[in-house]
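Shown here is one chain on its own, the form predicted alone, set out as structure tokens.
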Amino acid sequence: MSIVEETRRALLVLFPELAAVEEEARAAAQAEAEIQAAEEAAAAEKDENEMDALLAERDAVRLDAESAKQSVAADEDNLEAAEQEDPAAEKKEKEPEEEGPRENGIVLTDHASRGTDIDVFCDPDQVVAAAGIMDEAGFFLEAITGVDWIKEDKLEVIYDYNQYGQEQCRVVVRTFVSRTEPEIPTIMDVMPSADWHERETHDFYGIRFTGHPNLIPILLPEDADFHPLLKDFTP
């Protein structure tokens, strides 16, 4: 099993209603190969009389499909005269339908394209947890950090972390906490290196990380009473 499934099924511990379909899903996939393997069996079994009802069969539905094949080509040649007629007989493509708000879950994701290779959405009490998923799998926290939602209210805290092995998995965690009120729990108590990215994140979005035991400025001023990473941030 490669690292990027081992952690993806790590992480589901975060969702029992979904780790529940796919245990679903897993037994009844288990259940249809045995259905498979046991019609395959009973079709082995055929006798050769059986084997020759079906080449008797084969003849006969060949020359139905001459027949059938004459049938149809003088169908398509009425058909196409009738498109000829009628323009609206044009077929149009289906435009795609929108995507709505992400639910809390797991995506794998391509790391070509995305830099990462699971995006973890959740609730922002489940942060802590879903760093000692991270710990126990031995993967380090690379960065925190927000994104201001203006016009939802809403800040986007998230935290990116990685591993040392050989085979590449990088993991994105997010979730969304109130503009008004940006609380969130420190993860500090399960990675200590957690310290200065909460202190960053605070300086420049305002998030308060509660728990965290020095959440002083550390990149601003000391008496710094303004988060310069707000868009409705002014100089």
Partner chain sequence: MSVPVQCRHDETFVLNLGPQHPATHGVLRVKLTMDGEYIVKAEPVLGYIHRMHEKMAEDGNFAQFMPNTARMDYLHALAYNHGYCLAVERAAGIEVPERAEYIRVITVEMNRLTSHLLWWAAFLLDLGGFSPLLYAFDDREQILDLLERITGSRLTYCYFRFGGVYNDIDDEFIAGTYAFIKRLRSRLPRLYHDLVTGNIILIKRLKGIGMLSKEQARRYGCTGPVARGSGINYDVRKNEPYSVYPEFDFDVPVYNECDSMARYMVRMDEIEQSMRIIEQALDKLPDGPVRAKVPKILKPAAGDYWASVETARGNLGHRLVCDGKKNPYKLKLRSPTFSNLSCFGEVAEGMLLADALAFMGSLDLVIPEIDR
Contents of the next structure:
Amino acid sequence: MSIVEETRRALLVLFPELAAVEEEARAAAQAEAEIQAAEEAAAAEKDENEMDALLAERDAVRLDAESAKQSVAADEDNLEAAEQEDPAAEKKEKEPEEEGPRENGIVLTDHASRGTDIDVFCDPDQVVAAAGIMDEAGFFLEAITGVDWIKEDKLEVIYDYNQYGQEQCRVVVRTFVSRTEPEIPTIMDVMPSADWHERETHDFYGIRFTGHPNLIPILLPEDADFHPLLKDFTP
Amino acid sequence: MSVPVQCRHDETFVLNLGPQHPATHGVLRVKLTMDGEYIVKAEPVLGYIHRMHEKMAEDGNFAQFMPNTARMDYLHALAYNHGYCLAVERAAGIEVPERAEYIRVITVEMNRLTSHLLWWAAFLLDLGGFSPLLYAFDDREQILDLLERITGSRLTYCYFRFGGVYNDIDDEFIAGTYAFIKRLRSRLPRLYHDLVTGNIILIKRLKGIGMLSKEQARRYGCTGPVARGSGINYDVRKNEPYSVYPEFDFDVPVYNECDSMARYMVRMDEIEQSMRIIEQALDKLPDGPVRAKVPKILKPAAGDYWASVETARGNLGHRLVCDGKKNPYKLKLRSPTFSNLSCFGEVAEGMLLADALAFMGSLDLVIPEIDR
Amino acid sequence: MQSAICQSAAGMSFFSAQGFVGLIFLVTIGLIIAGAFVATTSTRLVRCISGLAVCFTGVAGAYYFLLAPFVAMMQMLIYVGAVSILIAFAIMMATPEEGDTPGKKITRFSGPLGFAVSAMAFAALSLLAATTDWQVFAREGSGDMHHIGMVLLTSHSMVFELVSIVLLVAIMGALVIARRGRD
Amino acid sequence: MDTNIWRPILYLIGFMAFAGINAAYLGWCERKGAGRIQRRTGPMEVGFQGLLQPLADGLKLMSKQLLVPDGVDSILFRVAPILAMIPALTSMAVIPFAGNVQARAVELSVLLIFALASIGMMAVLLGGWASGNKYSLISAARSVSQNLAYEIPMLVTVITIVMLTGSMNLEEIAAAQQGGFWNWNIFPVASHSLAQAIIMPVSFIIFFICSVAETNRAPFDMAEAESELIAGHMTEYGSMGFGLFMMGEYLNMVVGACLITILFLGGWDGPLGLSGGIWWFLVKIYLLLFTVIWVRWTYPRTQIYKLLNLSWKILIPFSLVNLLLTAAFIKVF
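Can you now output the form predicted together with its partner chain? The one shown was the form predicted alone.
Zooming out: every chain and molecule, the one shown earlier first.
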């Protein structure tokens, strides 16, 4: 399994609905594969142990997914999103950038044309969980930044994660916060490097990272009360 | 290693290291809480040379930001050129002719050599050795002369264009580069390694000083030689190949000692590797145009794009958010030293002042790049 | 030189060589008094130490006039060079908030008491000075290195050994203080 | 009127002139030497090969205002540079440059020089303290601990020489080494036992290291460590205050070189039995000074705790063993 796929699965924890739907689809696909695999296993005996482990793992995942499914009803949109991420088709497909707000979810992007591999869109209160997953998966934080979508009256906060492995996998976690009351929890406790990045984003966009112990200007003068990267900023 | 600090709160004092201090190489300020010569708490204070390049990018069109890129990391300006070009080319879908890619690699690697040589010089200056500075400058001047020949400037280059480079290289440049590499090859072991690397004082000052563990390096997002000195085999040129780097045979030096000496050795080895890359690129240099036909005003499709390059200091990222207009909607610069420096506070705690400065020197800081 | 001392004391011309030596002698005495004055009256500790160092230098000069050049040199080397510096060191290690707490125990008896004690000391020393049968000419060679060495290792060896014990105690005390907090 | 008084006074005037010229031209030599080492030319603009550069520098320093910043201890601040200069100047008075080229013959001249050197340490301490600058303060603390640490092995090493010669008079010590380098204390094959000749080079090395450290020269220039403490105790000084510190430093180097020459290198004695004279003395001290400059421009700076460890853990034990062995050899052979 590629690191992109692994990471995507890890990130699915954030989106129980998607996870459930996908799990169903995958279970169906794998039920077929199982029959084939069993035949192959008979042919090659040494593969058997491996397969057992795989099966056990899959069962565990399925149990998780089913419990998630019971609690939350999957809606149609998510189903669609999940279908787009069909493991078979994911590599070829290029996700067109949507204008304006997007539904929560995970989109795989083409590295060659985008420079990123996984694009996660989540709620503001999920970024800490996302950071935790990334930290566990051995990722490091590349940058935090904002984008001022003044027309939509929203601020986008972007977290870039990358890892040191030989295989490339850059994860973007995005979320929207309101432009008037921009607040988002800090991920500093998970990723110490976020300290300065969050301060910088606060400088430029005025986004308050709640729980940050030292949210004072880092690049701007210490008494700065303006946020220069907001589109309506006039010097 | 260092003696454990006894924190007697009544006897600490605050020492402002900088913003004007010879060892901070610019205008970095570090607020140190000291107990005698031991550092109890170190707090870097940034922003003294902050110029808001990201805002400037939003104001002009794509090409107009090009000269700004060189003003951030003035020691490895061509890598900044390259990073920005990659981001815009990725957004606008521009193909770069092969010869241009080779020239880009050659010039970027030569620029990397100048950066490492200057770092070496300044690092030794931090440690109180003055002479190496001039030896390194001697070599560095030669590269600058060569680069000046084709780019027109010596420090803040604006040589790359979307879809290629500004100017083709000529035979004299190629011959001069070969000659320079030959010269540096002969000087490196004798002048650099025998005189400095093997020096007992240098070894004593760097071995075991400034331990940055692998896990710490990851959690602080360190990249470049700082990460490679902590045993992380990560180099954007290998891990996320761009341009024509996959066509060259070069190694990524990795040291597992995690101390300042490891970071020193990584950079010294990188000088070697850069020379290898330049040689191979010159050998393989294809013919052809050096610039693709690109419209004067670019209007890339809406969306956001990321491009990373490996500068002398680590992973430089450009995040370009486009909205279909002729100027970038947003440009985020991920500067490597910003992240590399963020570990300073944690690592410097409990160190001696002199050791902390040695550690700071081994991080290879370029302040305008941190402050942007 | 002996002659120089007594002649200048007898009030010879100031511009002769003897007068010059006499002038130096007066400067030496002046250094002792001025140094002591600064050391006791200054409110800044570093100035106190400087005063003390000046005083020691003057004392070294006095030893020189007393035909004990070795002791004079040692006075410079040990008292000016080492003891003053060590006191400076001790101050550096002491708490910096020295200014807030000094001399809170001053009562109205302190002044008169101090005066009485110093008057008594002064009287005793004056009496001693007046009644002593001063030998104008010190015994030749009694202050030089060889003589001191001989005396220390023969007739005064007990004192010599006791001094080393004092030094040992001092070193141990210094170690105890220095190691504290560094467990 | 005897010449006894005027001789030292004339010499002192001579030394003052020497101090100024020496500091200026040793500075020039250092810059030129550093230039050669670093493959550049050094000062070239003022005069032939920049020979008038020191003059220009001196004029500039003298014509600048002596600035006393706010918050300094103004008296001590002014005293410190003088204190850096005077002891070194005074100790020149007892150094025998040749047979009878000496301002004042003092029986205990070795001791006198060390006594005066210990005052020189006060200059750094007071200058650093009075500046009211934290870097200067650290510098003062460093220089004190460094000087204390290095005075011990230095004195102990001197004792071995004193024991060998039986005198604390520099002139006698030098006179005892006349007649070729095999008589010099650095390798006294002819005048002492072979065993002694083997341990004396060790003494020489210890003494050389200590004198470099005592004069605050690189790689032991902890007190002024410009990349850590900016310029340490000299940070707040300008004009002649700084000038005096620099002159004091160069003069201290000269005194150190003179001491080494007299104690170990036979003073004014010509090598290979050549007739001695003041020229040999000058050649030797300037060779030593060149070595010190050479070292400075070659090595990076050490670190204060490693420096102290070097003294307490290596130099002091070695010098003590040295002393014991010397005493034993003197008794045995």
